[in-house]
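Consider the single chain below, provided in structure tokens and representing the form predicted on its own.
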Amino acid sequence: MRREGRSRWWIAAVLVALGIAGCGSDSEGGGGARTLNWYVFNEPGGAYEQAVKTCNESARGRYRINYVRLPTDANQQRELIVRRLAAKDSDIDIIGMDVIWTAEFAEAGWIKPWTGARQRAARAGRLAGPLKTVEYDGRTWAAPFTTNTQLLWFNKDKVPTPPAGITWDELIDRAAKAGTGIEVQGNQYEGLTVWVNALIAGAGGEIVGEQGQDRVGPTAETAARIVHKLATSRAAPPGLATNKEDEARLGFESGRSSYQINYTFIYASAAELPGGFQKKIGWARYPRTVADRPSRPPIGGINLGVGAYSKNPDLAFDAAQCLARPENQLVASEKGGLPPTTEAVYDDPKLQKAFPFADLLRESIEAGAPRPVTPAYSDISLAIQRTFHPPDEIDPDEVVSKLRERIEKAGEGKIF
């Protein structure tokens, strides 16, 4: 099972320095309006500080969202929500899920299912991709509000000709031929899972199946095939199997490598850079694991559930639906560099404007596999990550039985 790895003072000290121990979601606010408690990470951007004020400007009075902010990171931010959730903490009035804690929270019992008229407002004019990540056993967990793909970035000054529709077998070869890098995130931690997975459903398979049933297979092998031919090239960056998201960003800002695989807040970074940089950003659809298929880019984002144990349940439902609006996403999309969830936002002058491939961005998320949709995601990401780390000791021809049996423990409770 997940390994925590942190003590009971530590938690209790994040909670503290937080402002959320004892939130009370049934205290009074402004003008007698219901206090309502949005748990999401920390957005520095300015984002979701502006949707919460034009919620609670709407309201009229009927209620006000409290924005408590949780870690940027996405491990932490799981930890602290699920130990509150496991309490019945009725504090938790909406939640800002990762796209992978949809089944986990749902199985649980710790968030409401949207039915009925809610259900059909958080589903339309919705991106394929991004509803994916909402439905489990039938049902739709959360609102779609923000998502995330990565791309394909180049360097124009270094690759004149788009790699549009390329292979990783050929953008490897074509990397290593120039003598130059592929940034990929290749260390122990949920990157390593999201590159897998893309691989994995580029070539046409899956991890697990929707009833959590091992669906390993040839296709694992493949992955692995692309994974360590990258990692023993001269495609390779220096420190392939430590890098981040970051590390890639850093790596291909250097010029050492004049490819990268990432989401699209390096291109908004990229314009703090001397000399232009920005401008000799190109970029292109998520490479093909297999030449006769369509690429399946990453899903990521940030759905927005409500708390099953929340005293204002309904109320809550109208918070979390007005902060999904399209107005809000666009908002999110200026401010933060988070795409939106809405198909119609894509066509928008002022996205246009902050995402010049916004239309790719838009074909790559339609197009896009969420990771696997199970209770167990936590112990199988982990079961991922064991199996194709490091990526250059990798043995293809034993991927498949060795991520099979991992993946059974964790579907058991095991350790593995």
The other form holds:
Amino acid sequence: MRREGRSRWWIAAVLVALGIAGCGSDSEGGGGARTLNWYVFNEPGGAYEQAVKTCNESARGRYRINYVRLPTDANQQRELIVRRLAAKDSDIDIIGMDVIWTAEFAEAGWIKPWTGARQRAARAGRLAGPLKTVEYDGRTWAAPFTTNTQLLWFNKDKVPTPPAGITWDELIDRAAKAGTGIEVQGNQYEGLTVWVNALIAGAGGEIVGEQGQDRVGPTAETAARIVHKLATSRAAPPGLATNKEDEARLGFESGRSSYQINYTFIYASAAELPGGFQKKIGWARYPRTVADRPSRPPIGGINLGVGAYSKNPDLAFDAAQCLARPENQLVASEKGGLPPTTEAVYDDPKLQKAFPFADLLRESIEAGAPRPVTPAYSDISLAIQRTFHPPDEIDPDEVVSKLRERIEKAGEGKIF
Amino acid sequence: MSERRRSERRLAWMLCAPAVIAMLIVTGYPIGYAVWLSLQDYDLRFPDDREFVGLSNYADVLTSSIWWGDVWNTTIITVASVSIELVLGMAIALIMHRAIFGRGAVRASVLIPYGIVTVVAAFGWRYAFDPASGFVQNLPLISDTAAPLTERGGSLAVIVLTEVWKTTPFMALLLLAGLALVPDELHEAAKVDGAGPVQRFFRITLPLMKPAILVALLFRTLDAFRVFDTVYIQTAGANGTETVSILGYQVLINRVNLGVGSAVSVLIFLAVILIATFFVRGLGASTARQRGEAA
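Give me the form predicted together with its partner chain now, not the form predicted on its own.
Okay, now the whole complex, with that chain kicking things off.
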């Protein structure tokens, strides 16, 4: 009897404690600065942390940005955010969106369009390549924050003549003759789509139009011939079919390959290597698909969008605009190795120091080919990956019909 | 007597009720919801186009060559890994059963792989076979440029190896329990009659262990058929290693196509029920026969 009484007391105590805790979390959101959650991948260099700090200080108590760290894998980021947005989660205020999500999120009504003065601010002074990634259906859906592109990196000790303006065919022949490899991203994942899209665009082609309509043509066959040629040549590094960006970097650093196609992060990470390896790295523009057309390098990066279910959309727009400011872009370049989207930042001496290849970078981004802007992007990308993998077993003669069939099924929401 | 029996039965149901209700809430509702979703054309990206389409999602899945290819891949992985595990597990169980010295140490060391998180084990083996960072290609008799995870046969072999390495201990443990049920007197009687160790194993141990073997096979086959983590980490379905669970994940989570994705999930569920029924039938028959013999 007595024991029972005591346990009742305990339950009451726990309930009271819970009640107090509940009140505590309520009042936190009520008074003072509004908390805005920024969902974005975890940037290990501390650049995003600093941007958040700068903006929180300049907000003078109007808002406080809370940096919510997502996984570094773009696919996992998307899955996590899509699930929340589909459930109309009001917790998401600002989204660090991979450039390929714009159309999907806009069409589903998960992000708010930027209009009027905000739109002008988001677009002001931005490079053409990144701007294309925030446009869909004639509107602007995000502010370009950081961008990225791939260069052709080479080891100056082993490559006597810089491969400027080279075509893929010449590059593969040259490497095979020299008995060295070319590191690319050949795994069945988004990186393969990046490669294939750049090859197709470099031949003047396209994969799909804005409504997801099929624009696959002979340029896909040209792309397939290049992928297949590299995968079956002596220039193919072992494990080409499983390589992602980091495996490619390792292959280049270990000396297995004298060439690699990769993003700019490989330059910064080479600084820590012994033997002054960073000084041996040379760079050239992305290789051409065909001899008579300039190459169309890939475009990556992060755009800042405002969640459609945010409780404080106006503040979220302000905060996103602040985060995307040129000074924060400069910090992202210096600390995170992420190139800026605002053209003027490229002239900053600090940036020239972080990226000695800044001019080539700007030129590549300006000429870059974004991946298809379509709401069904993830389906299209999956279709490309399935068609072009494994790279050494592609039949270039069949690629066009296979890719067409898959894209058609993707459009109908079928299994492909 | 029958009155008392009825009231006992009622009491039994009442005692079960909380568990039954909890099960209905946590498993019945999601399963029912998945079936309901599988009958609709429903893509999270286009919520306005949602409509009831009957069985057409099932028709789409069952007529696609991808689904059947994936069923085949899953079957290869399941049959290969479970049969290797059965043989190895039996051997390990016999060793553990007969071990005289350090019985506890033997059992503990055998169990270690089972205690490792599947994803971690999958990463470990993936890196081991990676041409840039792995140790496998440095072993004698293996080509220095071997990259098994870049082609189909190699990938399937690595996946099966990982599964076997990880779950053989589980198999061994279940079989050990069965082994403990075989009475020593039978072995001694057979020995007196002149039966050798091989004969005794096949004529006495195996038949008496049949229920334990079936239970072990049932658990492992169900697990193996739903294999996801190992494949996801090691190939993500590349090189013709896609399993039905990976397909379901891709349609449901990546393409957020709830209709077709749920249809895939329901089909996997039906396949699992089919496997379970098959084994439970065999189990029922063998235990019934044993009981008959004992009486």
